[in-house]
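One chain comes next, on its own, written as structure tokens: the form predicted in complex with its partner chain.
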Amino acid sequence: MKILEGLTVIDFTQAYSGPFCTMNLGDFGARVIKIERAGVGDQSREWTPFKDGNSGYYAAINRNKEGMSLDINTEEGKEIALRMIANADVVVENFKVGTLDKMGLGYEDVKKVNPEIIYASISGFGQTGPLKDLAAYDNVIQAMSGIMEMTGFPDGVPTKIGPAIGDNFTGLTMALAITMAYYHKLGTGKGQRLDVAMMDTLFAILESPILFKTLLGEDLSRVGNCDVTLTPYDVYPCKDGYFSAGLAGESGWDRFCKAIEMPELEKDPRFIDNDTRCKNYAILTPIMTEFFLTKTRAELADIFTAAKIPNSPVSTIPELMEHPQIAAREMLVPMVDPGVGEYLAINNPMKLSVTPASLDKPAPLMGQDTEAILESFGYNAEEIKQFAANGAI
């Protein structure tokens, strides 16, 4: 049995944040009905990488969903959407704020046909506040939230976190919100409106720089790969790439010095304790880097693991795809997609013993399930033919 079996989600989302959210619901058994605009489709269908004209980007985040092509700009399309919503539990959307209201599919409209609906809106800045109407790109939100300011090297430019975390973190947070709202609905029968913003999500994960400001009035900025309160704790260039090693506190400095074959550093007054080492970070780092440059990542991993010091090579993507821990955790699952063919899908990281996630089906081709979905909502073959003729589906 799957946890979310019986939960029907009408999914108007596109691009990355919304589809990542509904993917997490689909993985646990929710029936996710993805509505794409007839003739156009989710914009991520145009995003790289491609195979045979099909987007791998789209395929990766739309597994476990049913695909329906519907034009909600037509009166007939809107009526169909409302009838489906009347028989659903959740609506998820990540349009520009107000778009669905204009189409007659806003929360107030939807509540009339389904008072218990859980109506979930993901947006750049939220449904309220002076910036609510602005569209947002991930880099804009990373810039405005303070994340870019805090990422990168002090003598370099502010740096974007590579993956679009404004999208995936926000999508996950909404999936959590929907699950909580569903839990509440099971207890009370009541639905509600959910509002999760990319800006709020990234701002909230800044953690201690906010506290330094409010508690002590101190402004922090980016520090590269180190931690101002811990030394050694850094990423060092080595013979074949980069390697991270670090201590979580005072303990282990003696072992660290032996590991890097510089026992004389242990009693050096410039590096005698963590605080002193933090002050002399700029002196100590080049000395230690000498050692790292003479070794490969594999050699370093052996050395530091034997010394019981937290360490890791900086892995590349191809290395991860072969990584024994990733394999043992079944984090990659072979899948055959009707568009891009065979690939390794990234499994859901939430491991539940009784009701695990399962990757049952690949992403839908555009409009693939339109007929079957309409039938399941009680439309007959005649009506469906008419919708198609009218261009609603």
Partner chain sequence: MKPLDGIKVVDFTQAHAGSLATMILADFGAEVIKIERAGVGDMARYWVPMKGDDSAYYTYLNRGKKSISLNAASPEGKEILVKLIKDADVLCENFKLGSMERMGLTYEEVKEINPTIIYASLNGFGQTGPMKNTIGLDLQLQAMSGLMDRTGFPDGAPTKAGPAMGDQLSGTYMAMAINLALVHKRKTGEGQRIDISILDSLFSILEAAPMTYCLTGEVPERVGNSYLGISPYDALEAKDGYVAVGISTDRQWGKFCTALGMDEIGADERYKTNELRGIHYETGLKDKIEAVTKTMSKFDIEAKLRDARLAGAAVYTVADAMASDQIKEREMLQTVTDKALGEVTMPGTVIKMSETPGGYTEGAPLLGENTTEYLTQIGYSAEEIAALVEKKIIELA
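So the form predicted in complex with its partner chain is up there; where is the form predicted alone?
If you are looking for partners or other molecules, they are not here, because only the chain is given.
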């Protein structure tokens, strides 16, 4: 039995944050019913890359779900949704704040049919506060949250982190919140409202700049690939690319100096401890870089691994996909999708020994399970036929 088997999720989400959240629940056995409006669908169906006219992006974040077409703007569609919610455990939505309230499907509405419901809302800025009514995408949240300000080099422009961290980290945070709320419900029989904002989520990971400001009154900005609290701890150019190596404190400085063939640096008063090295970063880094420039990434990996110093070449994506560690951890698994065909899906990184995640089914085609879902909630063939005739499904 899967760890979340028996949990039923009514999924009104689209784009990235919400579908990523519900995908993680589905990976561990939850029944996730993805609701899309016929003819409109999840906006990620329009996102590249495309194959055979179908979105690989949509396929990648909507596995392990059942697909249903339902127009909740119609009275019949709303009544169908309420019946489903009455027999579900969780509702997840990431509409603009207040959208489902206007449709009669807000938290206060659904509590009347299911007082134990867990109602999970993902939004850009949360359900409260002066910005609550504003829409947001990952680039907006990265800009406002301080993530862009902290990313890049001092003489460069604020820089967006490559992956959509505002979306995926928020979705994962909501998946954790739902899991905790479900645990509470199993013990008490009580549901609750969950409110996770992209802005809050990214603000919550700004550990160093917030601490420096609150404790020391110091303002931190972007520092490139180093860390203001640690030296050496950086990315260095080498013969065939770039290489990352560093220490997490005082331990290992002697080994580092020997590894870069500069044992004299160990006792140099300018670099005698981590605090002094941080203050003299601009002096120490060019000295060390001379060594890195004489070696290839493979040579550096051998040197620093032998010295028991954490290290890695900066990998390209093709190199990463072929890496033996990725293979050993089964982080890429083949999947056959009805839209895009066979592709390599990114596996779930949470490795549970007894109740592991599993990629059982690909993302659904638009509305492919509508009739089966309705039947599972007690509707008969004639009723389903009438819903279709009326445009509710």
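Numbering follows the first chain given and starts at 1. Note that the rigid core is defined as the largest set of C-alphas that superpose within 1.5 Å between two forms. On a predicted model such as this, the values are computed, not experimentally measured, just so you know.
Rounded to the nearest whole degree, what rotation separates the positions of the smaller rigid part between the two forms?
About the larger part, the smaller one turns by 11 degrees.
Could the core-superposed CA displacement of residue 249 between the two forms be given in angstrom, to one decimal?
The shift comes out to 2.9 Å.
Superposing on the core, what C-alpha displacement does residue 267 show between the two forms, in angstrom?
C-alpha displacement of residue 267 between the two forms: 5.6 Å.
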